[in-house]
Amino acid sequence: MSKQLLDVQGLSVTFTTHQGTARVLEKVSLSLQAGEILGLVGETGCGKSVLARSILRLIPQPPGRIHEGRIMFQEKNLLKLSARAMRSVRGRCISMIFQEPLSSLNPVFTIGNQMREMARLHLGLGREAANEHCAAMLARVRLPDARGLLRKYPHELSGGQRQRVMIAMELSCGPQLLLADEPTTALDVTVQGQILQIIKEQAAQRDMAVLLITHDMGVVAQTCDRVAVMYAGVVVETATVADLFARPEHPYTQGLIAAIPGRERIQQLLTIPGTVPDLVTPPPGCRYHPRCVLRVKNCNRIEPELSTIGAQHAVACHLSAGKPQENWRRP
């Protein structure tokens, strides 16, 4: 049985804005085991990236603030560690691939300079040993002429090459957990498939856990073991990939799956009405209820809790009573 690596419980994060205090994450809980790939899905602005940055304590304070909760990693609460202790965690134990590699790589330094810095800082390698290590990592992510790439600048590489460099850099120190924030953004389908395959292979070879943030339910189906669905700063459903696609319980999850293009009636895709709510003044009760076509009396008054309905299936919905719903259909 795999060992639990990450356990986030009751995490709440707010941001101070001109309009007021935005409740960006509200009592978020999720867990990850070694070697597992967990997909985190939801619309833009639902808090996926904030959750990943909170794990690494990269939320700018101010305007951000972690109000409550705990982030247990290898049985240590990351929220209790000193700033110095967190620096030893970042990169060495937990690494993160950000959305746009061109903005994450420093344009005035070569790829070699940036990769060697991590190897020397976290692994204590000398210059020559760091060079060898970095070239080997670039080769591992299937980049040809690895030594030549170390001498190039980020702008000299294609988008797919830059993304592979970022993966190589984040894997170079052997992290136990990889946070991948939409790692295939703006890449064509072929390169996207190659990047996801590299992440899957590295997770399996290293027994590394991966939190994969994405909008693409197809990517989730092909890559992940389990899924957590977020809506407006709240986790509304968690399940294995097989269970989520076969028996989606939350109306929001049902809408996301029904919006996936199918072979039949492709011109009549279902859309979810309305927009993500203002998190400064979120709706009372269930945050999804203003857009939900299945809402009942309690939805606008009582906030549903994330309740277990199966071996690895939990949902936050007043409609769910442990029985699969039959009121959703693909178009």
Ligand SMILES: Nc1ncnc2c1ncn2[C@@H]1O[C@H](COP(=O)(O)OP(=O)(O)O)[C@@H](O)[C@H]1O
Second form
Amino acid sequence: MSKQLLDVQGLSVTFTTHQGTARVLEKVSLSLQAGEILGLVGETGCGKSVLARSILRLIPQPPGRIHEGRIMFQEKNLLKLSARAMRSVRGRCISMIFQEPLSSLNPVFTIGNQMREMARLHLGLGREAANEHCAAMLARVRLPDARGLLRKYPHELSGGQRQRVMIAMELSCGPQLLLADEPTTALDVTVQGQILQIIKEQAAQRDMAVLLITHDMGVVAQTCDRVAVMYAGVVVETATVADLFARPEHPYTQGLIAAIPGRERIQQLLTIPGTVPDLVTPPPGCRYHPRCVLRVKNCNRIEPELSTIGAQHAVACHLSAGKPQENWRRP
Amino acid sequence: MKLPGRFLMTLLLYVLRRLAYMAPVLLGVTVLAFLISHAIPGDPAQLIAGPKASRETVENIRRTHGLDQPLPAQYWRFLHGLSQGDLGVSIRSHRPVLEDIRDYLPATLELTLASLLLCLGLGIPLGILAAVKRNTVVDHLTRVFSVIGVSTPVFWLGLMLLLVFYRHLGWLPGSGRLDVTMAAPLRITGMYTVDALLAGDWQALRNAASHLLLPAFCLSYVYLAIITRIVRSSMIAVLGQDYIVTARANGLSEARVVLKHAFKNSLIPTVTIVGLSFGELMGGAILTETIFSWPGMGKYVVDSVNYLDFPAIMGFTLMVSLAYVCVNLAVDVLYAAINPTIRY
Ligand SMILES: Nc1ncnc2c1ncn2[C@@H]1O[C@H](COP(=O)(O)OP(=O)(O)O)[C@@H](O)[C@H]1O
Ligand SMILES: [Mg+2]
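So that was the form predicted alone. Now I'd like the form predicted in complex with this ligand, please.
Time for the whole complex; same chain goes first.
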């Protein structure tokens, strides 16, 4: 196996709130290779955004705190970098796009102003060269009239255009890793497809890795190479996309897949009963056990480890530990 | 900042349109001022002539100032004069009102504008500091500073400032606009600091500025406190926005994030209240002028009202309104320049 570009090991993050200390990420591990698109799925509030922001060390501290773990990027532990060194990673080696393309661009500066600022900072370009470079980037995400666009303000653009601008901006300094936090959730379906297509294309062209956060299994199927499934701050399963859809191992993953609308199943719109647990006092043992239809004796006592059950397939579930996969199908 | 030509063109049209709107506003102001001042019971002719004057003298004064005519005729006379740049003659000082305005208004404008500058020049940095250092000693100190500001009566503050900086420390002068031994700079605007600056007369500038400092601070403190709080809260709101996360995620330094990306956004709510504060400052100037013997329009206007000196009242009301409307126009233009979602 080739060297990992990003290797997160045992990352735990807490947030101090009025209710107490929420354990938002619990020993999260995942890794990405160059050029790979990893989907990160899970319900709202399970900690996907916190994970992405932790990688860039953009968690507000306080209330947040990164307790333990390592975030190895190109063999360097990002958690150990100085503030200045971290800034030179942000936007240049690792960049990030967000769910809300309107609110993630500064409303009082032109697109050109914001894009140039970044290009000049990281690439050391002069004003004209930066302008040239940014216009070229806009053209690459298939935005017509790039020059004119640079003079516009975010509110003068449509949602899809804004998200393309964000992508162009974030790719402008040639990052090796793109963290895309639900980049299409706020857009309508046709635009969604175009944006995903652009991300996929750019990843392939630049051999850039992408961590694609979504709660939409359809997006995963369309776009990703591998998937990590998160539940309440824990990675419960990782697998290749094909494997995950063919042999979902964790009961939660099985539920997610069954919940995809349009699947030829009897319960077409099965949603998983129950709600996401309170992270201040998470359930003991497996965090999913109160909602799990397959739970056994140990589930509420012992926390299952993420263990490998096949090539690129790992799962954190007592039912799967050391057992052949075929034994555990959905009931 | 390089502005596109399209922007400047629309801006110019906007300013012209706003200037055109100004005329009816100011006309309305004169009608109101006229009606209100005439609704006050009292006979200015009698007041001027004194209690012992003969009926004839009183009648004479009444006639020379046109006070014997019906109200609409008097108002018409005022308008007619106004259209020729004549504001009439003060009943009390017997001088053209325009000359009185020329003597007293610049001092008040200077005081008010200096206070406004202090409000912005101190309030904005303090507010930013408090927001960035939220919940630290710095933040608590600026909070104390603000609470004192909004809760201290102006006359008391003025007296304390005089006591400390004039009487005990002797650092700053306690009254007037210039040392008596000093010649006023060549008159251009009538505001000594501005005129001294324009003339390049540094000595006069220093002297005028040192006279200005205490009254300007006294007048500004309340609004300084308010602006500090507004900047702080809008800055905190802005610092929580997604585009701030984007800016940080793009690798920008914290100084750039705060002073460029957050600051411009936080100015939007701040600018809105600056225009309002200016009116309040003009009103508040009257009290401050009394405390610091500042030879502005404060005492003149109060006396004019007491003597029902109609031409003086009308003239000053018009000028103050004009200043207020102009500052608010400037504020609106600034607002549009900061906030690109506003188009005229
Ligand atoms: N700034 C914060 N302060 C307190 N709690 C937070 C903060 N940011 C995130 N959290 C908590 O972390 C958990 C995960 O949030 P998030 O990562 O945004 O979920 P999602 O998977 O929907 O992206 C949530 O329970 C949320 O309440
Ligand atoms: Mg999220």
